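Heads up, the chain below is alone and in the form predicted on its own; it's given as structure tokens.
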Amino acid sequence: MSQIIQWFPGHMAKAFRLMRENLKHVDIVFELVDARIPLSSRNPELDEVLGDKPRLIVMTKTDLADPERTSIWRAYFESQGLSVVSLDTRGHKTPQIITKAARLVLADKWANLAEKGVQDKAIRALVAGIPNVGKSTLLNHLVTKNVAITGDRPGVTKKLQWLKTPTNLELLDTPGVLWPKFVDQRVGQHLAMTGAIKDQLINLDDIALAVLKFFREYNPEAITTRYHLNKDIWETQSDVDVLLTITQKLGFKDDYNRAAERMLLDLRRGKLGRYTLELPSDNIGEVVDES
């Protein structure tokens, strides 16, 4: 039986309270989602917290995601009545893209302000998302200097801070927040694969096996090429046997946990190519009967 993954540090409960307290001070919410896991990286509890506040979905890490699937997800979000942009947060045009999109979302409100004589008002935005979704990287590029602590591990940002950008945005950074229970365990797996949950809290071999199961159908060549395996290995070996073979190929003898850790690092750093783990038709987040 695979591990049930849950993670809800105490600072995250505090973050929700701080969001509620500061929501009245912002014009719009930038909700960041990982383009590789567009549904699993959306915190379902944010809807209750944010209410009807104008929102812009910002799909991050598109440089690591499958571009065709990113287009599918953009269309899906737009069909839900949501405004969305997809980008590599490190791109030099990121500040202009985000600011333009925010102004479009707030166009009616800004037109009313202009009629009242209010000109060039800064857009105040709350930036929200799960851990490791790229919030700090985005903020640093919007502000054009390193003002937010970044890292390739979840839970780096732990307090609120206001930041100003050259494009007339005022941004309220918030800590990454997960939710206390994943009803669909695929959500936990996908968050673990992409690094949104600390590796110390998961069974690495279980997650590595989930990676192999995905790539067996999605792009088996990415695995065989990276780890110098025979192409027919998928026809002759189970996922467990493939992991053991990779362990030996890496020179780790029978330390498959170490091989699992290497595979997850390769996945997160793009060494296995661009990928998106989910499609809208997968119904991620719903209960799946695996009996």
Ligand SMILES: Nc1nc2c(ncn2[C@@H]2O[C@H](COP(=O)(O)OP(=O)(O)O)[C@@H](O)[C@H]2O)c(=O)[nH]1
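These numbers come from a predicted model, not from an experiment. Positions refer to the first chain, counted from 1. For the two forms, the rigid core is made up of the largest set of C-alpha atoms that agree within 1.5 Å on superposition. First, how it differs from the form predicted together with this ligand.
- With the core held fixed, the Cα of residue 86 is displaced between the two forms by less than 2 Å.
- In the core-superposed comparison between the two forms, residue 174 has its Cα shifted by at least 2 Å.
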Second form
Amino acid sequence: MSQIIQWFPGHMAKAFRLMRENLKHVDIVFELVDARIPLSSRNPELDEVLGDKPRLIVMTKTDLADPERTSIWRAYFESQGLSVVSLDTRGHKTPQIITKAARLVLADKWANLAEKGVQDKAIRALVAGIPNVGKSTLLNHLVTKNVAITGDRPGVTKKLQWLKTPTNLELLDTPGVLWPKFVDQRVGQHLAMTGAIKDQLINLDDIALAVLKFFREYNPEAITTRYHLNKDIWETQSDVDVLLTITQKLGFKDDYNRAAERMLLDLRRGKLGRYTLELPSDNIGEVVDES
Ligand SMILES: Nc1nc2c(ncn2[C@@H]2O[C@H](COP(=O)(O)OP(=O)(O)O)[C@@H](O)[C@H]2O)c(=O)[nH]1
Ligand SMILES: [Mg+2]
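What would you give as the form predicted together with this ligand, now that the form predicted on its own is on the page?
Entire complex below, previous chain first.
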């Protein structure tokens, strides 16, 4: 993981510089977070960059997340004074949900404009978030099905391009790319578990063991059902032993790396059910001062 930590700061500084530039031109920022890892998919330094720029938290991939935990997270964000929506970004209601929430955030400002005779001004927005959180998908679903948006292009200086939506939003066509902050070992693990980090960057067996540790508490039956294990395996076997048993059940002999890979794939594709890895009370990323 150390390689990643050293690799990010330069990119992040550049991404933030670009974002500061772009912020001058928008009314609101849509900060995307993955509903399965609402803490690990955020970058706390964004707060500083945004200042008092209006913001809407958009929890993506709720179709993969634990609905009960999504509610807990929504309440948590609201308790922090943040506006929040949660959705499957690919759903047909996405434009309505996002636009309605953005209008609400900007209601006072737009009422003031209306008093000055400015009617129906489009809301200009910047979509921001870590890689793979769903930025391009959201843009595609807000605009029209056929607008081509080709990847992220951080650092490219060019004339701003706006995408118009039928709901009177104007979106910067280049999303703001944020990098996750590896403040805590769990952050890296959670990003890996949800597929936000490339497999080449992670130790598969470590992650597989973290998956088992999580499911042992959260939803043990998802594992026993999927891999045809005895339900009481959790009482008699350690996580390492469970991984070995799964390896054998899958017919991979002693190649537990292959089993780890399969488990991760299953997890990311939702074959182990819906899950949310984090709760506000987990205190991930809260630096404990030990000096
Ligand atoms: N299940 C699910 N998949 C999503 C959702 N939003 C995005 N995705 C998928 O997540 C992956 C990454 O999305 P993308 O928009 O490319 O992320 P970006 O890197 O932030 O632009 C793609 O495979 C999308 O289809 C969602 O709400 N639910
Ligand atoms: Mg993209």
